[in-house]
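Let's start with one chain on its own, the form predicted alone, as structure tokens.
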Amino acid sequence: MDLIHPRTVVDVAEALGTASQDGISVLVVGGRRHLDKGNPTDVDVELWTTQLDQVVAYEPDEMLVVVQSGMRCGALAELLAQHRQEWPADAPADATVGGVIASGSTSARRLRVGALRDTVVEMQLVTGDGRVVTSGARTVKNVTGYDVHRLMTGSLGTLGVITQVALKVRPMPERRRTLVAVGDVALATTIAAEVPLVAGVLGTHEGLEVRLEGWPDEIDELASAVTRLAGDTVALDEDSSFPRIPWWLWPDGGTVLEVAVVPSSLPGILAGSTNYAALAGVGIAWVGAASLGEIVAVRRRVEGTGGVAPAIRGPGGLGGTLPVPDVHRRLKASFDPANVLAPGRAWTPGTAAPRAPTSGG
């Protein structure tokens, strides 16, 4: 397969504008990733972002921070941390910051964090046809415009390349405890639901790890508030990851999902399962599948409540049907209106989606 490296947003443009004249199908591919979340789609290029690394700005005091797309997430943390700060992303460090937003993906930590898509204040991008659009802005009160940089998280570079994103950080916490304990996902949304600041609540087939972040004093009273809840537990040191294995790291044997439904609806629907883990609170959680069968009845579990279930590694592609497909379609043909931004990779309008492999991100 043929590839395309730019150094510039410039040369971004210049190639995605003679691949749709051409008729040139392209993937972009950041930190590989998110290779496996979409769906299959055969391509001519690969458009690498990884020289797209720069740090454009940084200003600490503003906790705001501008980067190119290509950046990777693990130089990204080193840098904040100098100055005691971070963006909660949780991504592998070799992940590139423009791949985790266009992936969509969810930090454990985001009952204290929040969505990732609220970080990103500012976004660079160009188009399928090669026209460089800048969208919000780095005043955090600006609501002008349309927010296209919120479109472009989670678009799995179906609607553009990103190539510059200003991202809001925040001050790293004090002190951090994991705790782990014995329970099933009902006490985990419960714990969620009963001490709101706690920072994640992962319930598990083996039992609970519960994330708490903050002064020493305000850790010291949620672990209280958790005990009290779920019993007997235990704390990790300081410096555990959360999750303790975070689903990437998970051994390799088939396909994980991300199941996100409505909070209320996580435990029916893994009921029965042994591998999992859930964020509770949220209405996220990483299911392990070892065939298409356990795939297919995962996914007739979550569409009963409305929600979706896409592979994020092996095969599996996204499952389910499109939403609004008139509003989708129109989308695409504004920003990629040849169509060579990953073909098919994105749930296509009137059809549901195939099963196996692939893509970029």
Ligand SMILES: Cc1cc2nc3c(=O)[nH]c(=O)nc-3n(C[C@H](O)[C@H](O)[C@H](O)COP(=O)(O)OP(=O)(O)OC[C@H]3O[C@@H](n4cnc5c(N)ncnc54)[C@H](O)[C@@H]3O)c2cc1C
Contents of the next structure:
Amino acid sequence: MDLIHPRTVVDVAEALGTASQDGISVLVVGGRRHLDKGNPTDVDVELWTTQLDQVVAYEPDEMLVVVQSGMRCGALAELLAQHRQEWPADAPADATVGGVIASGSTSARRLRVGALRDTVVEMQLVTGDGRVVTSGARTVKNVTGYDVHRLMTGSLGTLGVITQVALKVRPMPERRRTLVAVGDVALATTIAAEVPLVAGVLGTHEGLEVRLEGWPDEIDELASAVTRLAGDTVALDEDSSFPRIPWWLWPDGGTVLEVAVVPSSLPGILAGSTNYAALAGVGIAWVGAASLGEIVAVRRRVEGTGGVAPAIRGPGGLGGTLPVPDVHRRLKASFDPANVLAPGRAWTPGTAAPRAPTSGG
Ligand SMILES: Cc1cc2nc3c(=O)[nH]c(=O)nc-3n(C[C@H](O)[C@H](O)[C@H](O)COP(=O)(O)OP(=O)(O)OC[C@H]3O[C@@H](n4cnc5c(N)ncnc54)[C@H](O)[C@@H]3O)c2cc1C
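The form predicted together with the named molecule, contrasted with the form predicted alone above:
Entire complex below, previous chain first.
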């Protein structure tokens, strides 16, 4: 496997232009934490973004930071912390900003901080055939044209290489507290629905973690509301991380499916499951599946609710058909006409849209 390790956007554009001309397939790689999502493909070359790691601009007063896409999330967090600000991805320190955006990841605190997609206000990217495109703007009033940066969020390296982003950042919360309680995902869903402004509620078969953030009085009030619903809770100290066990280490073993459904469906989908972590109120859960039979069973329940369950660790692909295959096909043809970027992941021209695996995952 060959390697492209660009230092500039021009390097990326030249590399993709050549790849397109010569029919060389390319996989974009950041921190390698989420590479299995979508149908994994064999490619000729990996393009690593990790040398595109510079801070382009940081204006704390404007709550705006512009970075290259290969910047590690840990390095960005350290920079922003100097001004008591954060980009609330809650991703592993070695994940890259571009990888988090391209894999459509969510914050564990999404109930409080919103969708990460909405923090991306401007993006520079290079299309599969080497065109450099800028979308969005650093100031809202200057925005014209298509929201290509929104399209790129969750595109899994199939449409282009994100090379630079401008991100809206937020002040760090004044206080944080995590409450640990006994309970299942049904209780987690109730807490998420009934406690306003809770930051995150993680339910696992081992119990609940409820994250509270805000002003001290606000946290006390929220904690009382959670305790009324959950019974006894244990409060962890201010510095405890959330989730306590990072989700990228868990569930363990086998394939991990990333279930996305309407939030109220989660308890039904996870009933009987003993290996999961669920973000209540958001409708996302990571479910460990040790066999093909388990993958199929989870997907059947998910599809019954209109949700999706791609594999994000191990084999299994996206699972199910793409919702609007014609749109995907046209976008792929326009952004990556020679089909060199992660071919087979999400869409391959001339084939049927990817389906759930029928054997071997
Ligand atoms: C079980 C599990 C659950 C997780 N849940 C979350 C979560 O909810 N929230 C969260 O923030 N993190 C989560 N993570 C961590 C997650 O892996 C990282 O947030 C992030 O998605 C990976 O970043 P990366 O740099 O490692 O990307 P990689 O794994 O290197 O790449 C991810 C995808 O993006 C593409 N890509 C990478 N960089 C670019 C680029 N510059 N331009 C275009 N395409 C690119 C790749 O081709 C690939 O398809 C989870 C991990 C696991 C294993």
